[in-house]
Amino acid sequence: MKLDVSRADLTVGVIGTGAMGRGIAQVTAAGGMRVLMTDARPGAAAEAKDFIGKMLDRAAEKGSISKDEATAATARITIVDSHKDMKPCHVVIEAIVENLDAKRALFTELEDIVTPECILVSNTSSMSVTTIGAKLKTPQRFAGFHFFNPVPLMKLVEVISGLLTEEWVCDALMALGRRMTREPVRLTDAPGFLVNQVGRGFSLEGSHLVYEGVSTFADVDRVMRDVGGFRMGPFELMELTGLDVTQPASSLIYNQFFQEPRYRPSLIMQSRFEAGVLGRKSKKGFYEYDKDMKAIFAPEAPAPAARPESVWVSPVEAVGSAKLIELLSKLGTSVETGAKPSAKALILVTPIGEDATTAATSQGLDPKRTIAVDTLFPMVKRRTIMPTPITDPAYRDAAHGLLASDGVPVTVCRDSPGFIAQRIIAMIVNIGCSIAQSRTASAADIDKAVTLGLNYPNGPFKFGDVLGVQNIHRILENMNKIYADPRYRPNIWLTRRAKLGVSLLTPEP
């Protein structure tokens, strides 16, 4: 069986007119087909075809598409009463709540509409393709299909098979996807599917940063800007889609993998959710909100106008020592040469993974005068840098001051094996990591989903490439014996091609 999703009477079912799916009947009959749609409740489907006509003259004004292409794309759209009038269609993507048994109502209604050769599809987000289609007569036609609000101008979309679904399907799903003009990528179903999962690193690694008192939320997302080179910070992020949306994902996400560690949700992101304190959506989140609804940010203190009377840099690592000793020769600093730090210097210690701590103890440093710098990513934007909990706050103070003399800010955290950005973005290679060895999908497309679903800087695989797969091998195996925490392992795709010494895009026979 094959359906030819270029034929010219291509008839799309949209059920539920909410966000998600006026998105995906927009770029659907922008795409060339008809759809027809329908919501439970009354007048909600025309509500949707005024607000996509709307959305399409705007792109016309623009000079995306022609008035004509607008005009001639809103007509392709139909409002239907009831599930009943989806029978002509070739396709059906349900975009309803993310509820199970709803979903799985809707579907075993469906069967008995449409023809058997209809391909039925769900757009959920989190939940298991393979349960929801589970007690279907004919579950071999039915997959996942997850687009990204907002659908118009978010590319990507998920093509996800469920345990029963045939090939054909999918195939056809991923030549949908293209006629949608989106970038389809195809996934075996898992927890989260692909995109969710990877971004458990960056939201859960925020989280559990902040409850632990290693920083707060403006400096972690101020880390993750200037440093990681993100968009927004994690908690940027979860204020614009909601702790309503992002901690039940994230239980979901943790409970369907069996606990497994790496997703373990945030004490954090529960209490505040449980609060109802979800961000912009309730005006008040991790953030306070002016009246214009503008988050407010206390300004970061000026910088320490005190200065060390020597300094000593750790050769331990060698390429990190020698980044900030060039880093001090343009502030105008001379390092000691010496083998040992004299009396009074202050001591730079430049770990992979390591907390302050640790890399004083370890290398017999004294740790009242100790202070750790990340020099694992470009410290041109900011820089940010570690003192232990005995760490004099006089050293600690010129060691700030000194750092940030050329005026390139720099954030002060807690003591933390891996500092801020080695941390989540280590996480966040791990997770990639994980779903590239459980065959969800490959590496290349774990990349390309991340960069256009999340907006990523890099996909996991690019910034393992980037950083250096053994740092960030070593900056995860540090984490887990540091921590004793399951969570912070190695993923065996990562730890067989840092000991290879190869790309993590690397792929398998």
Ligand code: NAI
Given for the second form:
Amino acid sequence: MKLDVSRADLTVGVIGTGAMGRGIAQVTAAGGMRVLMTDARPGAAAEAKDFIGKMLDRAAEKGSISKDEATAATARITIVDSHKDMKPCHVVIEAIVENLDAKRALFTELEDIVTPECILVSNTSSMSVTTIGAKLKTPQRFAGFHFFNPVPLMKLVEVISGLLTEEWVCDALMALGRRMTREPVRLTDAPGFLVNQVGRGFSLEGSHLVYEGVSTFADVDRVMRDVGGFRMGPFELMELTGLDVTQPASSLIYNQFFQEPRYRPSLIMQSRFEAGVLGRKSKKGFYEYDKDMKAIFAPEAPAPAARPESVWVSPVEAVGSAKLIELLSKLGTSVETGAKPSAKALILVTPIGEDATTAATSQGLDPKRTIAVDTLFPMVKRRTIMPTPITDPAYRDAAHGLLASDGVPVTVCRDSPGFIAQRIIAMIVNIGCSIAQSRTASAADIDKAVTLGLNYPNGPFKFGDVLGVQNIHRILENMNKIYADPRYRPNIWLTRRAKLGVSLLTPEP
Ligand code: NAI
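For comparison with the form predicted alone, would you give the structure of this protein in the form predicted in complex with the ligand?
The next block holds the full complex; its first chain is the one shown before.
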């Protein structure tokens, strides 16, 4: 069977006209297709059509479409009484409540209403496509079509084949997505699909390291913005989405993966979720809010005035130490040239995936004078340093004062393998690699989906190229060794590419 999605009379049903359904209806109508739209709540579909009309009119005022196109698109939307009126549809998109029984009941009824050629899809964000479709008489024409909120602004749509979905269905959905002016990405069914799986690396690793006492919510957010290049840190993002969404999704993905440690949820998120401290929507989350609902960021403490008497940089990490020596010379500090630090020197180490304690003890350095500096990222907008648990505070302050002496802020975190940014980004890459390994999607599509769907500065594989595949692998290996926690074991797909010294984007024949 084939569906010609370019046909002029293509008719798409949208069931459920809440936040998602109305957005899907809007891009479908704007793409020149007829829409039949319904909602179980009386009046909801009419409200949605009114909303869509206003959105399209606003787009016309801004000049992104013409007034005539806006009027014609709105006119292509017809409100129908119920799903029983979906017979003329070539595709029916379900965007109702996220409840398995409700979705299954709807599709079971729809099967007897629509023609045998009609494609049935769910916009579910968290349920297995295979599971929803399993009870259907014709699961082969059922697939996932996962849009992102707000639909008209978020170009990505994940086209998900369940175990029994036939190829032609996803071919048609890819073409349909393009006709809706979306950027479709094709994948096979997996917990969290693609984007929501990768997103766990960001939110969960951020939460785990705060739980461990490594840093604060605000500092993690600052580091991920200024050092990692993200638009928002993990806690700022969770504030916007709400822990009522992020926490259940995290637990679900973890359990759907049979408690895979890589996706282990965080107690920080769970307790806040249970206490109703959800984020912006509860006016209190990781941050407090002022009366205009602006997050209150406590200002950073000024950098100490202290400076070290002399500085010695460990040569063990050749690249990192060269970067640090170059920076110190720009700051007007000359570095000791001896093979060992002098008696009173501040000792700087530049570990990849090691904590300051491991770096100091393994190199036979005095841990009371040792400070680790994260040199893996550009040290232009912010620098991250960490003492060992017994570093003399005078040495910590001297390192902080020196590295902030050109006005660039410095974040001091507690001892942690991988500081803050190294470990969060390594987890994102590791998850990306496990998605590629399971052939859920191609490496190129994973990067495309993550940059479009999550607005990250790079997808997991580009991060590998930018930071070095072997560096990412070392971060994970060291974390795995230091924590003795399988959560951090490097994925074998990543390990092989690190051993071979090739880009993570290298196509496999
Ligand atoms: P929503 O609560 O804004 O809208 C759901 C609509 O479906 C409501 O208008 C409700 O009256 C209607 N409805 C409920 N049961 C129905 C039934 N049996 N028949 C017809 N209409 C019914 O929810 P939202 O956020 O639009 O989510 C809809 C679906 O999209 C869910 O499966 C959700 O997981 C998924 N999704 C949500 C995203 C989001 O960011 N909100 C992102 C991607 C997917």
